[in-house]
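One chain follows as structure tokens, the form predicted on its own.
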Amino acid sequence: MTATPDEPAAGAATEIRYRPMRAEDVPTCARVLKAAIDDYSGRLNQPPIPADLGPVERIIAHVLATDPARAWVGVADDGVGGGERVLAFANAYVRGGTWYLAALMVHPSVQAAHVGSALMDRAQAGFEPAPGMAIPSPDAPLDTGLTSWGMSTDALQPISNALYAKRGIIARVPAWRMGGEVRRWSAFPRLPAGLRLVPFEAVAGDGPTGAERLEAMVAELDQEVLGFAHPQDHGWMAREGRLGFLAVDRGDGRALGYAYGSGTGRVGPVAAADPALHPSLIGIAIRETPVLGPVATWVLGSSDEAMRALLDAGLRYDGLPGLFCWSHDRHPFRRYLPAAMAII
């Protein structure tokens, strides 16, 4: 039995216990996220997040499925029928040598009780740490093999951001959500003559080894741009209905960039060996997946070419910025636009 987190059961215990997240916790975790964000943003006269939590649930479920050892919840007795209610959660994942925190959310009723730190310990370690045990961190990764630690956060959360910074994950670059109608298509030039556009599906459908060749092409580019391949996240993009497109060198056939678009207007992720390709790649994502209405994407403050092209096209900043935090200043966001703050 799990009570709704924003409707605490009468007489419920306040002692928090921690356990691994389970698939049935996902809807409740999404409600914890909404309660936490709406609480602090509402005090700053910001609008609540949408009531439809389906997209949030799908991201939480995806991260859980790919790295369950780093997904944890904080629970309390429900005070009614001997069950429990989820009041906090954290889920992180590892891709290659990079650890990334997708979300850490604590219900307002139990904030300031060190719940966030306890969940962070477990998400960083990937297991229940024994009392006094050293926790892997950017400064002392122990034998984890990790070389980069990252996460996204909200510029409105100075206390949480200080917690992450004390652990060596420093806010490096702002992330803006941009949206609107494309008014000047000239801002998105066609690909240079030496490159050709190839849809993902054209490669995947080209013979019995097409899918493997597509995965290898994308993985090679991801390794160059991000420092790791993440085919599991590309699989999630496909399940979300996003369509991928490659910019392929006409000479050697190597992928020098890719971009995703969708019928809902969402653009991203976008990766480029040379960030000068970002305007062309963004244009491909929008032109090849036309929508009736506005488009939206995340763009980083370090992505000069993408930012200028989007503004020139007529898109505008939507809301307050987020922050991407990284354990070193060699973050990948000069050449990469993420799909979402939780999925890089």
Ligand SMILES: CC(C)(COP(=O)(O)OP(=O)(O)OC[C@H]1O[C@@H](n2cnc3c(N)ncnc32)[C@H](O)[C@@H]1OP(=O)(O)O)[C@@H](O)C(=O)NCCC(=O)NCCS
Second form
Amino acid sequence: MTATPDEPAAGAATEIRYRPMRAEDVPTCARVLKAAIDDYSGRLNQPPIPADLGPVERIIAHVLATDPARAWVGVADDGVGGGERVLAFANAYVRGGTWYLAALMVHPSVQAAHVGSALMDRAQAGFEPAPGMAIPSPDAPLDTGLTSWGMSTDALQPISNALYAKRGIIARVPAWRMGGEVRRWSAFPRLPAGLRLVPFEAVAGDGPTGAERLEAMVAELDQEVLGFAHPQDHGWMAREGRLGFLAVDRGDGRALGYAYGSGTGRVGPVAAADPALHPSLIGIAIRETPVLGPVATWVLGSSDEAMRALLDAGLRYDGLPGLFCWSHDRHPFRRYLPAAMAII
Ligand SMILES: CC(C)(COP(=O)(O)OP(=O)(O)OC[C@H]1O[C@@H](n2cnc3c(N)ncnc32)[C@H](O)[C@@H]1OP(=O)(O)O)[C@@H](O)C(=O)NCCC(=O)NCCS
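Rather than the form predicted on its own that you just supplied, could I have the structure of the form predicted in complex with this ligand?
The next block holds the full complex; its first chain is the one shown before.
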């Protein structure tokens, strides 16, 4: 039996054990996330995160399903009937040579007792490390083949930022959530004449090999821009109802950019071989997916053209910025707007 984390543990210092995350832990992990974030953001007079944890659960479940070795929970005895309660979790994923942390959350009742560090060790390793064993890290990737390590954080959260920076994954770029209605469409010019707009579904639906061809076109661009292909995350975007659009070279048929829009107004991810294409790509995502209401996206401080086009269009900064951390300064966020903070 797994108890909920909502009540703080009673009695003396809680002893935490670690084990791989299971699918049935996901709803409890989402509640740990809400408890952990609301606790510190409440102290900063920030509003709580939404009560509907469905989207959070779907992200945790996706990351778990695509890299189960890097999803771990910290559990304690629940004090009744030999059951356990999940009080902390980490889930990270590897795509190509990149390791990315989707979430690290520790219930407020057991914070500052090295639970977060212990979970990071396991999420970095992908296995239960024996005492004294070296953990793969940006300084010593061992035999993992990993070359880049990253995550996003909150700008006002010194503990997580310090925990990651000590491990060589340093906050480098601010990320603004931008939202609002488009007031000046001229901020989003049409594609240059040499490129044409093609919806993902037009490629995927074009004959028996269409889906394969789409995956290959997107993977080639992701490899160039991000350094890795991630068809599993494109699958998640499709399941979340996001619609993708390609900017295709009329000459050689290569994809030079893509952008996702959504009926909920969420824009992103956006990838471009040349960031000068970002304003056109964002415009395509918004024009091609009719939305009743405002649009919203994450824009990083390294995406000059996208940021300026969105401000020019009339969107506004919304809330406090996040930070993207990366293990070196050749991060991909000049040419890439992420899907979300937890899944790039
Ligand atoms: C952030 C969080 C995951 C860390 O887990 P934790 O178990 O509390 O942290 P740990 O005890 O393992 O480690 C914290 C480290 O940060 C260090 N630290 C704390 N505040 C610091 C500061 N202002 N500057 C530098 N280092 C600091 C601590 O000294 C400790 O390092 P040490 O082990 O070398 O002494 C946890 O506090 C949490 O869930 N917070 C709320 C939700 C959240 O912000 N999650 C991360 C979102 S990005």
